[in-house]
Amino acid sequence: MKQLLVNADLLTFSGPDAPRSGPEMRSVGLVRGGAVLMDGDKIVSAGLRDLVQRHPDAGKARILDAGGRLLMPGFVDSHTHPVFAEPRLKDYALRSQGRTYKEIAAEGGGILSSVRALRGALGEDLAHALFERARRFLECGTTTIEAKSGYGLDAASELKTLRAISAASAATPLEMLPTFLGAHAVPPEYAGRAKDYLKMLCGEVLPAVVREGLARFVDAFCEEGYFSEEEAELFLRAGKEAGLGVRVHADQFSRGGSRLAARLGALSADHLDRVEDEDLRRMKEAGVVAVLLPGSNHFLGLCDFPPARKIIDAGVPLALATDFNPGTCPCWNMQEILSIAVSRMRMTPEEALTAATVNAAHALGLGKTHGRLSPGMQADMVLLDCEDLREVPYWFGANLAAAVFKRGALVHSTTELRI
């Protein structure tokens, strides 16, 4: 069906098809009294809505009245572990006592407690607990997002996790790109033993995710106290040579994980709060997308927040994500993320909705297809109820997508688009 939604303000995100750096990141290609025309889910067109009109198909096509509102792409949430049998509140409230992370951990909280949970979980209610979430990512207007496992840690807690985001994925418009990340601790039935955990992931888990494609992406908690550099990289390669994207958890709290993207080629390395100029240097080479997640800081109650203003000065393309978890940001909505990074990580609100549209795509290696407003881009978009960009990251913990398109269909609404 052709679709012609006029009487909006674009930000098409219009340039190359590549990810954003620099002064890029402030381009957002505003277009004020804009129109867009979808023929299925693809865009046909986007522009001054005089020249999208004079396209052959306009006059073929249904109107939608966007009541002068802002309309961007959809948001692509490049980082998420969606998966999970229960929240972790304990873990929320031992911190408001002062308890850290580590000490929490150290204590069988942390992710060791949600894998506890969901080894016990059915795959049925894990995929009915995907597929509710997946509504309300939406409902915020992110139409795209990366879907990572990693609480299971074992063969069949790690493939009952993976074929759940396959389930949950068929049954929902929310796209999710599924991540093995098998490599996320190690579990307690391998303590001290890290290297015959990871030998059991690559001899007999990952066979099995590729053998069902399961994944498109493999990653590693590269940190002091799960997984050292070496260790991160036979999980790593090995699921590189079985033909999946390289993820890397990043330099979160020691360094490290980003020199590994680097020297892997990683589609992106995330967190990076304690990466360092020489890392950067690595990964602008490499072209590695440095993802960002402020959600889990603030969430945390950290004082310190990833250094985005050195990445951009740095000339590597920034994305931002939720890092949506039951333990340390229970938070889908990437509106308010971008309000946490304008107001603690000073940058500006362009550069924030680029991160969270274009360069997050290419962070997922979608960026031929996702995350602008242009011929041929998949019909994926947000109607958001302000006129000023400014005002997405603004008004912090509001939600303001009014209309979210997935795939060229309206997926949730709540406003009436004027025929």
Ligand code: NIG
The other form holds:
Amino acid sequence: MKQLLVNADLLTFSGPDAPRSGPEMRSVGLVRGGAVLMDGDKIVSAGLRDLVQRHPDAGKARILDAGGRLLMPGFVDSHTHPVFAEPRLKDYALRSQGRTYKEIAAEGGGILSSVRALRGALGEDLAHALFERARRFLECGTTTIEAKSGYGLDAASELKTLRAISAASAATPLEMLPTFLGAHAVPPEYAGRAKDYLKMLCGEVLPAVVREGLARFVDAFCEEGYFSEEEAELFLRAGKEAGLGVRVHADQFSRGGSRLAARLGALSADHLDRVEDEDLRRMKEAGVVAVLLPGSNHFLGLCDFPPARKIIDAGVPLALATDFNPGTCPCWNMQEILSIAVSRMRMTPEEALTAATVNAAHALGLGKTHGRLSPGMQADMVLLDCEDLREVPYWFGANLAAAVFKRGALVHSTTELRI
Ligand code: NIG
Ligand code: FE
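Taking the form predicted on its own as the starting point, write out the structure of the form predicted in complex with N-(iminomethyl)-L-glutamic acid.
What follows is the whole complex; the chain from before opens it.
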């Protein structure tokens, strides 16, 4: 089916097939009075209405009226932990009384409490909960997410998690790219024996994950108290050799992860609160995207945020993601993350929008098909109830998504678009 969406101001992010860095991050490709022509799941033309309407297929298209709103690529959320059995309300309440994330984790809360709950859950219940969460992402204009395992930490539970992602993917229009985060924490049965745990992961679980085609990427939590640089490297190299892309939880509390990401040619290094100039030079050379997750700093009540300005000035392409997870950021709304990025990390609204679309697509290796409104790209778009791009981060706490298209299909709307 051909569809012509008219009467919109477009953020096209048009430009080269490459992640944006430095001053390029301010260029959003704004087209006032624009239109987008879709054919099935693809964009065939996007730009000024008069130009788009001259396309030979425009006359055959169903016409939709965007009502003068802002139209942009669907948000790409390149870092989420969306498969969990229960929210961590107890941790949250304890933190409100002044306990820290580390203290709570040391007392049996934190990641390991999510592991206990997930191990006891049925795969079909996890898939159903994920399907419901996928709807929340779509309603907020997010059309693609990366989805990690990592609350199973044994063969059966990691496979159960990744199969739940696969089952939910078949049922929801939200595109989910699965990541095997086996090295998220050392499970209790391997306490003090991280290397043995990693051997089990590489010898038993990874081959099954690859055989069943359950993951696109591997990831490791490279931090003091979790996995050292050397340990994380063992796991990530095995994943890379098995054909999976590499991502790293890096430099959140301690240094090492971003260095490792550069050494392995990872797609992204994520968090980066403690990243140093030297690490940034390495990341830039190796083409690693910096994925910042300021929602977790916000939710943990931290005063410090990742050094976005330093990263942009160093010329490393920067993406923003939610880090959606039950412990440190139970937020699926990228609009909220943009708001935090602008207020707390001094990113400009333009930079934040670039970071949530074109750069986020590159962080997932999807830069040729996702994150821009250009001919040939997948027709993933969000129509926002606003006229000025600065409103997206400005109305914090709101969901401005009035209509959401995934692969050309209208998957959410709060408004009538027909003329
Ligand atoms: O911040 N990998 C470390 N922490 C995760 C959230 C884990 C949790 O507390 O459940 C993150 O990405
Ligand atoms: Fe994370």
